[in-house]
Amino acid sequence: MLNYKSSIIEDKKYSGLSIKEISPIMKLNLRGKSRDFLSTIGKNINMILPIEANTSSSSDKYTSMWLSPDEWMIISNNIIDKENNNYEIEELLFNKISKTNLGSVTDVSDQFVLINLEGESVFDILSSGCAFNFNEFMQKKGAVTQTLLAQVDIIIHHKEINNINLFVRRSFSEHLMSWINDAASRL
């Protein structure tokens, strides 16, 4: 059974932002090169990988995030059952990419914890702690930046205008909580 125990006690509001983290969501680190993988990774979840760096594509149930040129993140747009941890998806991914070794399929789900900052506050927030420059990035619905916040190694994904989810490893979620509260309250 996956850890869904977070250090993320509750949902906060500020002035201009709403934090929250999104929890369970089904998480898979996709690696792979060939035609016949990103072929086969298409035909079983309806949907292309994004292939232009910093980008994600989404379906009906699923988002696909570029992370490098031969490595995604797929998460489950919607909130998933905590007490089972056996995806159909991961098992048909598995058994036709890891089993004929055309790349690998891993359950992350428990490793990274999602949080949702919404608001026009949103890369106000993010340029305080992040040396990364938004100014592009904040225009681009869909895209994707690895980089770090608050010296946390985070992943970023514009959801929509003034809507992102970060994906930060379990072990410095509550830092990186504390940081994000404490600066959002100076705002």
Partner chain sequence: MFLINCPFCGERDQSEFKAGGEAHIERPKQPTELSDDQWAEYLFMRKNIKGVQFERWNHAHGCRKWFNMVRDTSNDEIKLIYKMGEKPPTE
Second form
Amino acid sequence: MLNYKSSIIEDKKYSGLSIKEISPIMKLNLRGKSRDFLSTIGKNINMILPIEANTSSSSDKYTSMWLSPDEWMIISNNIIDKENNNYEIEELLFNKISKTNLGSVTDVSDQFVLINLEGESVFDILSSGCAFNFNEFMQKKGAVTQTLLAQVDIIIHHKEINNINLFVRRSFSEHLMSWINDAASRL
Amino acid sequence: MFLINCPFCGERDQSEFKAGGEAHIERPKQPTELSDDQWAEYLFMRKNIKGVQFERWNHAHGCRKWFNMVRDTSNDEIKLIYKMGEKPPTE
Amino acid sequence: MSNNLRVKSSEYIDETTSVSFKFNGKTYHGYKGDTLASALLANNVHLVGRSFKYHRPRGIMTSGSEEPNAIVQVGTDSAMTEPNVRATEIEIYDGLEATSQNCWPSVDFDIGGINNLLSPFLPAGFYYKTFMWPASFWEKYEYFIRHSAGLGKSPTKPDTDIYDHKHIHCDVLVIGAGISGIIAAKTAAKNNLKTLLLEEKTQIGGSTIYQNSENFKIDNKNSSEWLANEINELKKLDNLEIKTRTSVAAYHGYNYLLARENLTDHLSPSEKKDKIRQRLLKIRAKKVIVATGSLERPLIFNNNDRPGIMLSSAVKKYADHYGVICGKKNVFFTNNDSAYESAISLHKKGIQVQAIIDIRENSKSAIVNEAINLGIKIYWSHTVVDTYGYKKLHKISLMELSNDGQSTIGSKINIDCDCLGVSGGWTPAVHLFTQSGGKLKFRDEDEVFIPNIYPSKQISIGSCNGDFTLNEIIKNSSNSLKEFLEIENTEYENLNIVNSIETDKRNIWLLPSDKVIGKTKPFVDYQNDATAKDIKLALREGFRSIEHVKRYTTTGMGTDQGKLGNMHALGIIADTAGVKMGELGTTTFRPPYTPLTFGTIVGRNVGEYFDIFRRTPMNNWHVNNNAEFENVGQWKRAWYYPINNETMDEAVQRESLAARTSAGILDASTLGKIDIQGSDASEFLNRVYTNAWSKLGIGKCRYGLMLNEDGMVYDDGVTTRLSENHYIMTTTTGGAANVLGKLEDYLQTEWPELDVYLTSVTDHFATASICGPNSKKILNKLIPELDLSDENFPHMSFKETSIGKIKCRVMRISFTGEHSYEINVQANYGESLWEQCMEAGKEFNITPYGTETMHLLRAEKGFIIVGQDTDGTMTPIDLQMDWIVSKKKYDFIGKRSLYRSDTIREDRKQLVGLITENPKEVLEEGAQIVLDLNKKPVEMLGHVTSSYYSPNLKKSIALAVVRGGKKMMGQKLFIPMEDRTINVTIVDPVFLDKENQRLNA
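Could you switch over to the form predicted in complex with its partner chain, since the one displayed so far is the form predicted on its own?
And the full complex, kicking off with our chain again.
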């Protein structure tokens, strides 16, 4: 039996900001272009993939984020089982999409670490290392963007006002967390 | 630092992009039919002009899509951005 | 404290809070709100430094960032000291210690002052001309020059202060919070635009906020009172942010600006502790309003640099804003009306104004009339011809100007004075405008450069746009704002504005004296000690371009970037060369507008955050087991695992022996992994790799070599066919991101018809590679249900399986030449996988090995490492890897280049093996290889790319690239080292197990 160990152990709290990793979360990367691809996904997960740039859509179980005109990431809204990494939804979509050549379905659950940042200082932290213009983004629940924070690629999902999910590639996550903590300690 | 209007994601800082050299240089369909000189023309010869230039750019830290840009290298004005596969403007 | 130099309680100075500070070792007192300059002046200290070249005593000249003279060193601790701080900008705090920068041993007695006497021998270009020969002596000269020049001292230790960066996006950025900036900011913010107002000084309001003259009224209020009301209203606006002590350093294209926000420099050491000192603001504004005002010009006359000679506007600001008088007997010297404002202000405070010397023949403006009515003596059409007082001005002499202004007439008049306020008119501060790419035009009537063509969405308003009267400033700003912000009206259209209007103008760039120019010292650039004489000399010597004159004379090249004197330099050049100033152009205005500290520029990107690091899921285990780490790109990879103080060599010998005799384990998680899906996946691989892929069986692995279009090896790795249209590609650690980018590029631009999707899964998987004769037994313990027989699981094949309920992928592939398996699991199970491999391998003494041992093991097998044995100039043929280049495929990336006339040359550098005559001698990587030691010049045939002592072969082995090496098998060659020459022989690059028996053992 293999034991599960996420990359970030410690939750942190600062005035106006709390930082924690949320794990395990299932994450799937979906790619495809055709109408069939979109409708098949829609039918099978009961959710329409967002086709408007920089947006997301959500159902009870999943949230899907626009990444590019032919690329999305679907994540589970809730924590999944640590003892098992066979995801029914992955298998279902892989069979309906990859095997029928409608597009691709790839498990990226551990490709990305999900860091949740919450509090009124969230966007102050981001603005100290990110050139993205958050003026509209911070007003818009469900907005998604891919950009660079402290020169590290990130995906940001605006979950609730002043509450964001930040996705970073696992190997960069310790560095980025350290950077965020350093920035937060100076708020 | 340019502000580049990615045709898919909207206006973003230049730091999210990578430049990819001159646009509209198509890879020959039948390289083996080409003489050394013809292949060298494709492989090595690029314009580097002061003035309006056609360039390829990639939104490397965003949607990862390539697109074309018409840029005046003398003042860095971005005159037009259009998607891959679209015809370059004639003027 | 000599309080008699304080004239009134100013609202900007908190007279209830005394501040103690040290200047040149002596303790002084000032008040909270003072700058170092105002506090020194209040203590009657004018002499603050020595000039750069002649070491002439220099005093405070200005009250702002344009200060050329009062440049001080702050802090006495040599670790933390900061040079080049302008005394006119730094606010005093308890404990401030500052020293004069350019003097030795002290500002009062300066040995370098002898240069002043030698000055006839130190003309422009003196250093260039004298010290260029002989060239080898430059180092000695430089040492002497630097010491005598006495530039500021750099701190000797790392900066302990904290700096930060911040990105700001706004609709409107207003630079400068003088009257026009305040009008602009209020108008923008009131029209629902997110507005940012930046001001380099401590307070907003510019010079209008302390304008007490009755000659300037807005809606029947004093202009200062009117502006104070505006500021009160401004501060109530929601979508406006005001940042003071914030100086815009650079204005780049696309309205991207950099500004330095100074947060703690005005605080005492205890108050500033642990706080961010300065913050670099990276601002992206939709629209920019430049309201940077204008800088008063000095006048260029003989000995115009003595302490006590100041800008007239500075004299006024010290009196009106700081409540400090700069002299008890004041004289003003001017070519325009603004010195009259200063004179009247002093006069009304009861401070003696001896005279106003005006080079104009007359003026009938309201303010001049007021001065006349107050009884101030005015010398029309006169000029100062000399000044007296070595360390402090005590007398000036003046003479009447000739009609053409080129000479003096009559007899000298002497006036005793201790402060001379000069005004040569105003220069619009167009620095930021031109930095942004704006083009200037020259306005002949008052000889100013003003903005003409805007390169981005920006306007200049107020005096930086050449509007100098209150009426013009308000009316023109209002009109410009309406158009620029696309609004119907502003609050400023129908104001009743009263101001004095200048009636006469006269400008002489270089004022004459009774002496010939060669005998005078009219300074143009105070900081770099360039005089008008130097500029004329440069022209005489043939320099014509303003850029060349600047560099030859060093005019405008100090830390103040010539803010005061550049216009005069241009004027003198134009007059001397007989050209129009407008045609001469200006020198280039470059960022930063005022100096920035390195700390501000780098922000938090120091120490741990200097570069990004990446870690593998097994990193903790490596750390806990004493691994040394190596940087591979951004990755921290385990390099070797020393036991009991082993050296790297010893550890590597032990690790590599264990891997070949029993079992070794490597963390291979850093290899790039790309998931490839789509109906054209096989065709895609055919096009990107040199070998053929269509016939690869499902569940099989194949090594691939990827080229650039130029035919040179770009990357390599093993790709596995998971199902009909599903592959997983591995790339080199360093090449992962570039390979994915390149493949995406081809899919999007050249082959959009291919149905292929790529997804990076590098970080999703943790990879443990077990190798060695016992690897099979270990894997069997780990996954007993997996059939490891050669029939079921042969070399170069793949199995999808699971450990408990956790899915994993196992590939039987080898980079060491040993029987080995690569186990991939989801990254968050990686550390546990590693631990269980160690546990299962315990009885076989499984030995973790790092990158160094991996390099050795593969070199024994003659496997290349792309980037170590290749350098972007090696084709597969050069690497003796012809076997992997498909002859049948019609096309693949780089194929056509493999038979270009250059790539088929037989004398290209080719990969070979090398063995040394002495098997114990290990070659140095990078060492040059020679055939004929006697040939001159020595011909380099190539170099060593990889070199190790092989414990398995018990001899030194190396890979090298050698010109024509393929045909030189058995050839003896030489490797000349510093102290000896090593004899080597070319051999096959595969040193061990040429028959691949170990793979199947």
